[in-house]
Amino acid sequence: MKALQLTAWQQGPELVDVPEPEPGPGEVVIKVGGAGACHSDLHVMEWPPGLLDWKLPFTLGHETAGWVHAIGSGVDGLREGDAVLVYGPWGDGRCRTCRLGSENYCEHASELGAAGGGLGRDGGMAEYMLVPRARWLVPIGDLDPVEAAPLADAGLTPYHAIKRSLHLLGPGSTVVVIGVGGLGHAAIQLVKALSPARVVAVDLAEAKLDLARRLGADLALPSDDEAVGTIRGYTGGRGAEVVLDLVGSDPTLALGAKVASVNGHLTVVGLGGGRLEFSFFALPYECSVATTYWGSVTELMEVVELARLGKLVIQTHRFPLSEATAAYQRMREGSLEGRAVIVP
């Protein structure tokens, strides 16, 4: 079967013929329906030989969803046909964060040589993929595989950060959303979805600004010189309850710890390999700063039936496996609206 499979590292993946993959005791095979291209990926492309423990050659693809195809003796609960989506980050399933459903906090990931499929093991940009463990496929029921991949992560990810912070999210408050990508766009909807809270969302791209309008944004604004003014005018001087940075680079963060509020969150969730500068006025008081990573197991079976009820939509682009290098390609010039998603 055809693969794209990430070779060497500081490189592009390359399409290459692989075995289907066979089910062995406690495992399962997915057929894929398809699989969200994430702006990580790219990250993980960039970085050089010896930054992480992964040995190559493995298939990109870490937001999959398909159907059962084949199930190794040992499993119960599944059968053949359906529909699933597959939890991206895989753990030892016997730690403490693990056995509480936090696999993406795993006490021992940093000894398992992969985060998890598509990332340091095969994951679903391919025809089929291997899940070791039957415990990271979450049912889907009547949801199209294809829009419901991205879930995995660009739903995943947005919904644990925003549910950390939902009790400072009263009437009145207010989210700055910053970066309207894969993940912002449905940080919007997620902020609608499960707060009263008023959303500004801040991006380059006055596209990607329309389609925060679109979702729901009560303001949309550009990344500019005036948009610090801007946000504590619209909050009357009071800054933002919660700042969500899904860039992470100096300029967004520096934006961040500028427009949040006395006791806010500023939770920094992208992966632009930027520094907030620290001092003790640097930030409003008793505002903290966050990093999250992913979200639990039984956090994605909540953004499913979200999903399920028309409240959060992914806006998707399909692409064949055959073009998936271009779909990165127009990440990389930010020429992308909401998610690509690579169709085997």
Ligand code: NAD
Second form
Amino acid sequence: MKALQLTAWQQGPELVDVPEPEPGPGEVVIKVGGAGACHSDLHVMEWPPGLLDWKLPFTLGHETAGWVHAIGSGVDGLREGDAVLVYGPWGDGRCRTCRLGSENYCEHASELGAAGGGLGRDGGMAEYMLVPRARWLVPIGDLDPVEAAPLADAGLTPYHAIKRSLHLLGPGSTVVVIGVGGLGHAAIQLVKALSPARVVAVDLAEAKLDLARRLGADLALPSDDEAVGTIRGYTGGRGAEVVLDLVGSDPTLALGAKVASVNGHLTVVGLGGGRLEFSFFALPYECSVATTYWGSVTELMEVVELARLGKLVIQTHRFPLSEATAAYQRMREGSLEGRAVIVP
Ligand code: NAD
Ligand code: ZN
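Having seen the form predicted alone, could you now give me the structure of the form predicted together with the named molecule?
Once more the chain from above appears, this time first in line as the rest of the complex follows.
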């Protein structure tokens, strides 16, 4: 079968022929419906050798949905043809954090040699994907796997980031979403589905700001020097209770620090490599800064429920496997609205 693999560090992926996987005990093979292309894949392709202790090659695609195709011995509760979404961060399943469902924060993550399928182990940008543990499959019912695939990361990651701050999001509160890409366009909808907070969206591209307005953002602003003053004015000088930085570059971190409120949360999700200088006066009093990484499997189930209710609709653009490189190029240029999904 064809698979889009990362074969060397700091290079684009290659479409190669690999054997079709067969499930061993406890494993499941799914027929891939779609695999989302995430900006993290671009970072992984760009980072130097040695930064990640993953072995090459592996198949890309860590947002994958499809249908159960073959079931290994000892797996129960699944039937051939079931539509499923693959939970992405693969922990050891044994530590306390994993048992609470948060395999994204597995206590033994550094010993596993990979972060999950598509991130060190074979992912979904192929005709079939081997899922080594049945617990990583979440049923999606009647959702279309192509539309559902990005829920695994573009949906789950902002969902987790918003949920941890939900106690701050009462009436009259504000969330600033920096970066209206795959994650950001989901974040806007998720804030609206979960809270009465107002949403201010910030991006460089006018088309993304239009998308943000269509998805319910109360205000959409270019990412420039005027954004700080506008957001401070919009919030009556108070600032935003929650800032979700889905870019993580020097300018977006600086913007986030200037628009967050006293007692606020500045949550950094983007891996843009920026730095935030810290001193007593760097942030409003009692404003916390945190990074978040992905989310728990039970949160993924909740994200699926929101999608089934129509409260989270991922804007998808389909690309065949042979054009995956073009999808990544469009993402690099910032000319994709929503999420590219590779459909083998
Ligand atoms: P994307 O390419 O779909 O979207 C990025 C958006 O940011 C684009 O709309 C772009 O125009 C905008 N942008 C770029 N520079 C900007 C700036 N200075 N100000 C405002 N907007 C700006 O990317 P994505 O797939 O949504 O991923 C976003 C980031 O989140 C990436 O760095 C990715 O690696 C990271 N990520 C982190 C996690 C995690 O668990 N922490 C999970 C998934 C993705
Ligand atoms: Zn664990």
